[in-house]
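Next up is one chain by itself, shown in C-alpha cells, the form predicted alone.
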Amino acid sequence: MDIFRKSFDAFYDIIKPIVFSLTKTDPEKAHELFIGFCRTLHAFKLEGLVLDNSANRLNPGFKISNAAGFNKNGEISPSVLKYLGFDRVVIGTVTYDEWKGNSRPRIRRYHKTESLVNWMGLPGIGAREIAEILYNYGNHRVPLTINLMSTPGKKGDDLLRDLEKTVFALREVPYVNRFELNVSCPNTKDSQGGLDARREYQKQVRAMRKTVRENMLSEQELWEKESPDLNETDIDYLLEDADDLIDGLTLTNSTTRHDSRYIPYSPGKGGASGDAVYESSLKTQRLFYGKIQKSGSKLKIIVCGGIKSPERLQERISFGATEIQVYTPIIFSGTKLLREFRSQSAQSG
C-alpha cells in the first residue's frame, strides 16, 4: 500500500504546477477537482488500496483532523479522509438554509508564498442535506466535527434559532461527537453591511455557546474557533465563563492583516490562510495558553494555521496543543505532508 500512496503524492507533485496554472483565476475548481478525484476512489471502494499507508498506523502524540472548509458540504467521504491521514474529519462550515456566498472568483492563490485569502462568504447546501449525506456514509467509525455558525444576515434570537436547528439536524448522525462554534469567520456581514461581522459574533459569543450547549447530546463536546486578529481584551473576554460552556479552543481561524510579505497585490478583502497567518496565529495561542495556565482553566487546544512543516508543528505543541487542524499547507505540500507529520513526530517521541 505504501507504494500507491508514494506514487499518489508523486502524482500531485508533478500535476501540481498544470492545475494551478489552469485554475488561477478561480482556485476554487482546483479544490472541486480534487472532491471529484476522492468521491470516485469512494465510489469504486478504492480509497484503501491507493491512500492506505503505514504511517496511518504510527501515533505521533496528537490528532490530526482538517479545518473547515476542506470538506465544506461533506462531499468527500469520512473513509477517504482517514486514509488519506486524517484522525477526525470536521464538516463545515454549516449553516442552517443553504447560503450560496459571495460571488466567484473568491479566492486569490499565493504560489511562491504559500497562502490564501478567501472570501467566500459561508457558501453550503445547509444542515439538513449535510445531515443526509453524513447518514448515507454509513459505519466509517471515524469521529466527526461540526463547525457550524448562523445563516449569514441572523441576527439576535434568530441567530441564536438559527444555530439551535443546525444542532438538531446533525447531533444525532452517526460519529458527531463535537461542534466546532465558528465566531471568527471574517468574511459575513455585519449589521451595518460591513464584510467582517466578528465584532457583533463576539457580543453574543456567551449566548451562542449556550444554545448549542443546550441543544447538542451530553456527551458530545462544544468548542470554539477564534481569530488570530485578537488583542488582550478580547481574549480575556472569551475566556470568561469559557469553562462552564466549552471544551476547548481551535487556534485559530484566517487573519484579515494581508502582511506585504506574503500577501502582495491585497484583494482588500478576505481572510489570509497559509504562511500569511503563522506568525498571528503563533502570537494568539501563546496569549490564550499562558492566560489558560495562570487561571487554570481545563480548556484544550487545537491549532490551526499555517502548519506547514514537522518543526512548526512542534513549535505549536509546545503551547498546549495536543490536536491540530491542516488545510492550506496540504494546498500546496500535498497530503504526503499529513505523513511527515505521523513519521516524524512518532520518531521524535
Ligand SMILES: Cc1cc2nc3c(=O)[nH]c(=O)nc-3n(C[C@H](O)[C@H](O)[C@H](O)COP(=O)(O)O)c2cc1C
Given for the second form:
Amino acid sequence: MDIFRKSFDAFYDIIKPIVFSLTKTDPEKAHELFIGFCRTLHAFKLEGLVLDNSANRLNPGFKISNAAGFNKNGEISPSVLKYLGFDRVVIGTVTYDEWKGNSRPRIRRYHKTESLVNWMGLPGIGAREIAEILYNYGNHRVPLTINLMSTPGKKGDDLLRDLEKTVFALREVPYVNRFELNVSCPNTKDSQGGLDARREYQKQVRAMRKTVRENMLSEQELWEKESPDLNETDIDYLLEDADDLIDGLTLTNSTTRHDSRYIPYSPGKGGASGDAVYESSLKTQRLFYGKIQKSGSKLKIIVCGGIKSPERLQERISFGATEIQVYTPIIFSGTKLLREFRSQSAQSG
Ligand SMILES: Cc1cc2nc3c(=O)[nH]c(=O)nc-3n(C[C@H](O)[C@H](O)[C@H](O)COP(=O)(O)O)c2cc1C
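Alongside the form predicted alone that was just displayed, please also present the structure of the form predicted together with the ligand.
Now the complete complex, all chains and molecules, led by this one.
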C-alpha cells in the first residue's frame, strides 16, 4: 500500500511547479484540479488502494482535520480525505443560501514564502444541496464538522434565522457531530460596505452561539473559529460566557495583516494564510490559552494556521491544542505532510 501513496506524493512534487505555473493567474484552478482528481479516485473506489498507508494506522496523540475552505461544498468524499490522513473532515463555510462570493481571481499564491491571500467571500452551493451530497456518501464513518456562517448580507434576526436553517438542514446528516461557527471570515462586507464584517459579528456572537446550540442535537458539539487579529479586549469579551455555550475554539482563521516578509505584493484585501499567519496565530493561541488556564475554563483548542512541520505542530500542541487543522501548508508540501505529522509525532510521543 505505502508504495502507491509514496508514488502519489512524489508525483505531487513533480507536477506542482507545472500546475503552479499553469494556474498562476487564478490559483483556485489548482484546487479544482485536486478536487477533480479526488472525485475520480472516489468514483472508481480507488482511494483505499492509492492513498492508504501505514501512517494512517498510527496514533499521533491528536486528531488532524482539513481546515475550512478546503472542502467547501463537501465535494471531496470523506473516505478520500480519511485515506489521505485526516481523522475528521471539515465542510464549509456553509451558508444557507447559495452564494457566489467575489469574482475570480480571488486567491493569490506566494510560493517563495509558502503563503496565500484569499478574498473568496464565502462562495458555496447552500446548506440543502450540501446536505444531499453528504447523505449520498453513505456509511464512511468519518466524523464531520460543519463550519457555518449566515449567508453574506443577512443582519440581525435574519442572520440568526439563516444560521438556524443551516443547522436544521445538516444536523441529521450521518456523522455530523460538530458545528464550527465562523465569526472570523475577513472577506464579508459590513453594513457600511467595508470589506470586513468581523466587528459586527462579534457584537452578535452570543446570540449566534445560542441559536446554533439551541438547534443542534444534544450530542453535537459547538466550536467557534477565531481571528488572529483579535486584541486582548476582544479575547476577554469572547471568553466571557463561552463556557456555557461552546465546547472549544479553533485558533485561527487567516489574517488581514499582510506582513511584507511573506506577502511582498499585497492585493490590499483578503486573509493571509500559511507562513504569513503562523506568528499571529500562535500569539493568539497563547493569549487564549493563558486566559483559559487562569479562569479554569473547560474550553478545548484546535489549532490552525501555517502548521507546516512536526516542529511547529509540537509548538502549537504545547499551548493546549488537542487537534489540528491544515490547509495552505498542504498546497506547498503536498499530503506527505500528513504522513510526517502522524509518523513523527507517534515516534516521539
Ligand atoms: C482559499 C482559502 C479559502 C478559505 N475558506 C475558508 C472558509 O470558507 N471558512 C473558514 O472558516 N476558513 C476559510 N479559510 C481559512 C482556513 O480554514 C484557515 O483558517 C487558514 O487558512 C489558516 O490555516 P492554514 O495556514 O493551514 O491555511 C480559507 C483559507 C484559504 C486559503
